[in-house]
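What follows is a single chain, given as C-alpha cells, in the form predicted alone.
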Amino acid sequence: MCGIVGYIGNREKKEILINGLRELEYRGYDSAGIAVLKNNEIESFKATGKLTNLEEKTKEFTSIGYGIGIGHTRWATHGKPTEINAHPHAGSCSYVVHNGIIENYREIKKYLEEKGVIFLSQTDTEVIVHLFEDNLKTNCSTFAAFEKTVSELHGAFAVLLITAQEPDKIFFVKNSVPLIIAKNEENEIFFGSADAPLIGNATNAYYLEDGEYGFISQKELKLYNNRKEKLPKFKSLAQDKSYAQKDGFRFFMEKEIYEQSSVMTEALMGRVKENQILLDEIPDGFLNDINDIKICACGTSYHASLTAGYILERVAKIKTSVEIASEFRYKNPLLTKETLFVVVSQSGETADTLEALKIAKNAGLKTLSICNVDNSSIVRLANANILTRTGIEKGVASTKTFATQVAILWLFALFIAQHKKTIDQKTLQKEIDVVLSIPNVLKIENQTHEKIKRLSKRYLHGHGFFFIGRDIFYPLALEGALKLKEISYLHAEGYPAGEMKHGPIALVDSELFTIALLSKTTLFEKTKSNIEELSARDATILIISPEDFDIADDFVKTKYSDHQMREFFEMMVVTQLFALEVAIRLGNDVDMPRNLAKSVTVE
C-alpha cells in the first residue's frame, strides 16, 4: 500500500530518491519523507499531502557523492497522516522505512519505554528503530542486531533501514509485502516495493522471498533466509517507461479505459486458436478430481469473479462459490481437497486474498490464482497461475484490470468445459469467435464519449446512485457503481434489478439516479419491467441498452446484442466513463482518489 524506494551510489540522492517515490504514486499516499548518510551524517525530510511539498522542504539540500538513502510515502494505518508519522523514523543514529503491519508492536513499545525509550510518532514502525538500537547495545555486530531485531518481529512487512554506525550498507528483510533490490552496470544499487522506480534506473533485478533478510553495500550482497545464507539469482528488469506516459489524455484513468482494446489482444494472444482454449499454466491433470470451485477476492477482483460465478456454472456446468476475501479468512470454512481454490488479485500482494490462499493451502486444496503481477506473493503460493498481462496500471480505480480478469476467468471457463466435455464443439467455436471479437468491442467511438461527456452534467447533485442489472450485468452494476464512489465521492449502489422491490425501491424519487444494464440477451422483459416500477416512482433513469426504450431521462446506445459478453464489455466501458466523466466535471484527481490505495497490502 505505502511505497518504498532505496539508493546507494554517487548520484543526487535526493533526486533518485523523490523521482522514485514519484513512480510510485498510483499506490495511494498521504505523506512522504527520505533519509540520507552521507560522510556518516544522516539528514531526514518529512512532508505531509503530495510530494511537491517534500521537494519544496528539500530544495536547498544536496548530496552529491557517495552515499545512501531510503524513501517512503505512507497511507496511515497507525496513527494519522502527520508529518511525524510520517517515515523515515529516527533513532539516535539510524532511520528505519517500512511497509505493512507490526502485529506486536504494542509488546515492542512497551518494553522499550520500560528502559526509557521515548517514542515521538503513533505508528508502529517507530519500534522497529528503537529495538534495533537496543539490540545494538548487547550484540557484537550491527547485523547481528539487525538479524535479532527481526526474528523479534512479528507481522506482514518490507522495510529498509541505514545507520551511521555502518555508512555504506542498507539492511533489509521482507515478510509478506513486496520488496525489490535492483542493480546496473555502475554498480548503483536500487530498491523498490514494485518496479516502477526501478525501471530506467537499473537493468537487473532481484524479488525477495518471504523471510529473507540481509544487507547490501556496492561491495557486497549478503542474503539470508532462517539464519542461512542464500545466492540471489537477479534476473533482467523490463526498460519500457511507456506506461507512465498519459498519451495525451487527461489522467491515466482515461488512457487506461482506451487501452482496454490492445490490452485485451495481449490478453488472449496465444491462448484462443481457432477452435480450442489453450491454457498452458494449467498443469496436466490439475482438474482431475475436482468438483467444484471457490473464488476469493476483493473490490473489482471480487466483482470480476461474480462474474465467473455465472460463466462457470453456466459454461462449465461446475459448483461455484464467490467469497469475499476479508470474510472468507475469519468464517472457518469448511474446505474439502475436490475444491479448486481460485484467489483474484490485481497486484498479488492483497492482503485479505494471501491470507484466504494460505488458509486453501493449509487445507490442501489445489489453489489457482488469477494475478497482474508475475513474482508477486500470490503467484509465488499459489499452485498454478494465469497472469492477466494487463501492465501497469496507474489510476488507482481499476479499469482495465477489471476487464483483463473477467476476459481470463471467462476463458478459464471454457477451458473447464473443454476438460469436463460440458460444451459441444459448435458452441465452443461460437463462444472463441466471441471471445477473438472482445478486443473490437472494446474500441470507444468518438461520439459515444462526447454523448456521455455532456450528458454526467446532469449528475452531478442528488442523493444517490442506483445501478442495476441482471445476471452478469448485476456484478457489472457493482462494479460501476464502485467506480462511481471511488473517484466522484457521490453514494452509489449495485442491485439486482429484480431486488428493488424488497426494499430498496423506498429511496426513489427524482433526485435518485438510476443507471440501468438494459441487456438484450439476457433477461430483457423482466429487467425492463423493473426499470418501468422505478420509472413511475420518479425515479431519473441513465438506460445502457442496444433496445431503445421511450422512458429513459437518458439514453447510452449500444450495438452488441448477439452475445452476453459482448454487451458486457460495451456496457463496462459506458460506466467506466461515466465516472469518469462526472467526476472530472466534479474537480477531482481521478487517478488518485482521496483515502483510497492501489495495492492494498495490509487489512
Ligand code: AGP
Given for the second form:
Amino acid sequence: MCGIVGYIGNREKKEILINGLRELEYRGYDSAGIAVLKNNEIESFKATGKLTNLEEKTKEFTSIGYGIGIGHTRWATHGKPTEINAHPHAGSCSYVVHNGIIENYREIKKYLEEKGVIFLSQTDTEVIVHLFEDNLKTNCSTFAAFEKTVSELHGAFAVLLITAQEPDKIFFVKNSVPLIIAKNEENEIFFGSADAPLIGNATNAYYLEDGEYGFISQKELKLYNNRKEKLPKFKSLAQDKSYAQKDGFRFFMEKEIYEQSSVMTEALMGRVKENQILLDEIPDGFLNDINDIKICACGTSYHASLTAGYILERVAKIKTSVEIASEFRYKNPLLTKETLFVVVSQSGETADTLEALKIAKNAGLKTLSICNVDNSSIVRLANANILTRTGIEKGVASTKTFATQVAILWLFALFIAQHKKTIDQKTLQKEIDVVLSIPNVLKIENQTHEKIKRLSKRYLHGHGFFFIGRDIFYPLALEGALKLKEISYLHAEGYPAGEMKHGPIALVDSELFTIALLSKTTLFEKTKSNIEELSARDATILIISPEDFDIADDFVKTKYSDHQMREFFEMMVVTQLFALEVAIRLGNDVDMPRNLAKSVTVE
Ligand code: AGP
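We have the form predicted alone; now please give the form predicted together with 2-deoxy-2-amino glucitol-6-phosphate (AGP).
Let us now look at the entire complex, which starts with that chain.
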C-alpha cells in the first residue's frame, strides 16, 4: 500500500521526506518520489524500485532553509510501476501525492482532455492536480479551488497538494484512507499516512477524520468538513516505532486480519457500479469462444481458487476445474484452446504457479492472473491481470490476501455471468448488494476476538484438528486448517464434512478437536448430522455458526445472513483469529513461522 509524507520547516527537506518514506517501507512499494517547494520553485524527483534509487537521484539536490515538501511510496494499482506513474504528479505549478483510488477518474480525465489537458501517466492520481489547476482558473482563491476539487472527487483518498501559488501551505484531504498531521515545539509540521515517520520528529498528532480537508502553514491550520470549519484536537504521539508499524497490534498478521475490511474496500473500488460489475482489466472479446475455466495455484491461493470453483459453476454456469500447480505441471495435461487458464498468486513469483502458466501459454490458451504484485513474473506473462490491491502482506501466513482473492474471483464469476447472461438483473443486483456489504462483514467486534482469545487455551494439546465444512465452507475449512498448522505447528486437516465417515472418523476421540463451519444458508441439516456423528464418538467440538447447537463444547456465534458469502467471510475471520490466538499462547513467532517463506520461488 502506498505511503505519504509531508514536511514544513527549515531542515533539509529531502532527508526528512526520504527518511519518512523509509519508515513506511514495511507497507511495500515499487517506486517513490518527492517534491520540494523552496523560494517559489518546485523541484521533483522520482525513481522506480527501492528508496536508494531516489537517494541517488537527489544526491546533488539540497533544500536547507525554510520550505515545504511532499513524498510518496507507490504500490501500483492503476498503471505499471514506472517512473512516469510514480508520485508526485505535476500540473503546471502544482504537485500532488495520493493514496487510495479516485473512482471517477475516467470521467474527470475525459472532461479535462476535452479542454486540452495532456496527461502523462496512466494513474488515477494525475486527474487531481489537473482538476485543481482547472478550478484555479475560475475560483477566487487557491483554497476555494482546492475545496471545489475535493468536492468533485469520488472514492477513497488521502491527498497532499503543494502549489507555487501558495508557497508556504500544504493542502490536504482525507477520505477512507489514513492521514495524520503532526507538529513539534520548533513549529515544524509533518504529515504521514501512519505514525512511524512522525515518531522521533513530532510530539503531537491529529488523526484526520473522513471528509476532513484544509491547509496548513507554520502560521495557521484550517480544517473543514462539508464546508464547516472544525477545530482539530491534537494528542501526544506514541514513541515506539515498531509498535507504530504494527498499528499497535502484537503481530503483523493480527494487523492484517484487522485491515481486511479497508483492504476489501480498495479491492472492490471502481469494480462494482450501481447495477453492474466492471472489470476493465478484461479486454473486449477476451471471453469469446471460452467454454471452460481451469485455475491453478498453490497453498492459500489454491484454497481461494477452490472456493471460486463452486461460485463459477453455480453463478456463471461455466465448467471449472481447479488444480494444485505443482501437480498440474507434471501430469502432461490435456489442454484445449477453449479453456481460459487462470492462475492465482499473491506474490506473482511462486515457481510452480509460474511454470503452470508457461505450460498453458505455450499450449496457446488465453491466460489470466489474479495477483497482488504488479510487474511480478506472473503478471508480466499472463495475457490479462486483475490485481487484488491487497498491499504488502508481511505475515508469512496469508490472511488478507485470501480475502481479496476470493472477492476478486467472485466478481470475476459475476462478470462472466453478466457477459454470458446467465444471471438475471434482479439476482445480479442482490449479489452486488452482498459484495458491497463484505467490508462491513469483515469488521471485527471486540467481544468476538475476546471470546476466541479465551477459548483458545483449551486447544493447545490433543492429537490433531479437523476443520470441516460443506460446499464453499470446505475450502474455507482447508484454509482454516492451513492457517493453524502454519503458525501453531499443530497437526490440522481440512475435510469435507460429509467425507469424515469414509475413514477419518476412525481417529475420533476426546483428544481430537473438530472445528465445524456450520453454515445456516448452505446444507445446514446435512452438516449438522455430520457434526452429530463426530459428537457421538466423543470428539471435542468447536462450532462456528449463527445457530446454537447444544452438542458444541465451544461455540462462536456468527450473524444470521441470507447469503453464503457473508457467512463465509465472517467465519474466515474467526478461523484466522483462532489460529492466531493458539499460536500466540504457544509462544510461536506468528509472523515468521519456522520452515516457511513468504514467496516460494523454488520447486
Ligand atoms: C499461505 O499462508 C502461504 N503463505 C502459502 O500457502 C502461499 O499461499 C503459497 O505459497 C502460494 O503463494 P502465492 O499466493 O504467492 O503464489
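If you superpose the two forms and keep the largest set of C-alpha atoms that fall within 1.5 Å, you have the rigid core. Positions refer to the first chain, counted from 1. Everything numeric in this text was worked out from a predicted model, so none of it was measured.
J.: Has the Cα of Ala536 moved 2 Å or more between these two forms, judged after a core fit?
T.: After core superposition, the displacement of the Ala536 C-alpha between these two forms stays below 2 Å, so no.
J.: Look at Asp550 and decide if its Cα position differs by 2 Å or more between these two forms after superposing on the rigid core.
T.: No, shifts by less than 2 Å.
J.: Core aligned, does the CA of Cys140 move at least 2 Å between these two forms?
T.: Yes.
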